[in-house]
Amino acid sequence: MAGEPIIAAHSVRKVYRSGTAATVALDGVSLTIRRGEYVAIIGKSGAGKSTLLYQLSLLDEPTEGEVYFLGNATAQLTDTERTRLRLEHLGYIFQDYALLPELTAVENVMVPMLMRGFPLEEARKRAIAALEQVALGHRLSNRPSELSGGEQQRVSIARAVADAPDVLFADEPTANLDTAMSLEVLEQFDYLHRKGLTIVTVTHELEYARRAERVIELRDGKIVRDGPAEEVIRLRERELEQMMHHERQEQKGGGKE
């Protein structure tokens, strides 16, 4: 059961500028994420999925509009305050794992806690526990180059959750993984969600989005659907089937003399 509002976007607009050209990535998006929700953001390439994730996770700032964390506006925070908020309350998983190649698995997991000022032994203790939680207790001393893609992503999950964040954000976490490794990662998400963690993930795979409770679909920087996962995905699949049928009919028509 979802709890209190934890992250909210109010009329968020994001515009990227290059010289005189302007690209609208998000166009007046408003939504609320509640504690304990598992939300998947879907949409075609260029729909604004990752851009929205970056606004909600405070990794970027909107051109217009406001993002709230636990009811507090974030636009006026200093860079130091935003960094502190991210370190203390938010966890991140990226498609390229973002692990430091020279560090071992346990050292990679320790980094955010050390940045927060944790004593070395406390950070190490929590890092080991987090790696054991993702079934990597036997890989503590391995560097990223010695781990499979799925193992590297599980290290990044351990790093993200070692200090019990309020929200876990994941940007296409299975994009560089094969099906078996992707399922390993998604099973970790299922486990974390059952424990009550709030999860917001971006994916281009409808089957993976189906594992969430709620799905938000973006198109051209706007929310076009937002609701229970099964309902939103069923509508999206029906739409895709209609598009494919239309294309087949056009191809048949184009083949006639």
Ligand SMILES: Nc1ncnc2c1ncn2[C@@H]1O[C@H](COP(=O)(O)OP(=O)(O)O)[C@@H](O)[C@H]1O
Given for the second form:
Amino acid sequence: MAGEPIIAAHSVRKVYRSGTAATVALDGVSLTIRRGEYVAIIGKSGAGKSTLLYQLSLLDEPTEGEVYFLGNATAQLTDTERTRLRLEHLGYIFQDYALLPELTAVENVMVPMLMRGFPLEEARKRAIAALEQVALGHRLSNRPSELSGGEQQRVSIARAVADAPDVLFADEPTANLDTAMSLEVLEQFDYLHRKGLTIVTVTHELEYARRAERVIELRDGKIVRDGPAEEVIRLRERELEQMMHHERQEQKGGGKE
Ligand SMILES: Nc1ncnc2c1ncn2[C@@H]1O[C@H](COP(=O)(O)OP(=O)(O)O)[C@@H](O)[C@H]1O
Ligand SMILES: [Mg+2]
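Output block for the form predicted in complex with the named molecule, input the form predicted alone:
Entire complex below, previous chain first.
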């Protein structure tokens, strides 16, 4: 199923500096994402999930190490080349949808294609087709404020995939959605993955990560697990149970004093 390597991280370190303080957000991360994979990155808040997604998706550059895209190192690219590569090959979905409030649904979906230089009518045609695919064909002319959270996130999915990217990146795409709307988004992901799209998503919900094929668990900026979703999640759940068990034992112990 999984094909050629699309993205590879080699010993990636990311250190954020502000004044004299330094935070090591990623501490030697290596991994390969292959075409057709559906990967979920999990871990506690502050584990480095977003930072990893930003390095893999070329929105940011590592402090040390290298990120390869289709076998080519990306560190030497100029800003213009990186932007071009992102526009041509990568799609993005964020927790807060990141839609432009003044634009209609169809206009929002058109933006990246226009930035890439598509003729207006071609961009519009593709945008409408993408919105129809996420069942929003009846909401083309609505602005984000006139749409539910789930609908807004589906507009952002349409925007991310309208130009057939090589990889779809999503950072906690369901964090602001209720269960029903979250499932709508996840069903869209399942559908896109079945059609062959490569997906890399960040989530802290194990139930959502389970829908991926492969799960990568981060802790303190390091990969602690990387494998088939079922296996990684089973191990993580067992660990959580043991932690809860220990806590209960300690509470009981405390009660006796
Ligand atoms: N722009 C930034 N400047 C300074 N520290 C940051 C910045 N972004 C993230 N961090 C820190 O890096 C670590 C990892 O953050 P992040 O990747 O956002 O984690 P996650 O997405 O898993 O919650 C955290 O300690 C966080 O506080
Ligand atoms: Mg995050």
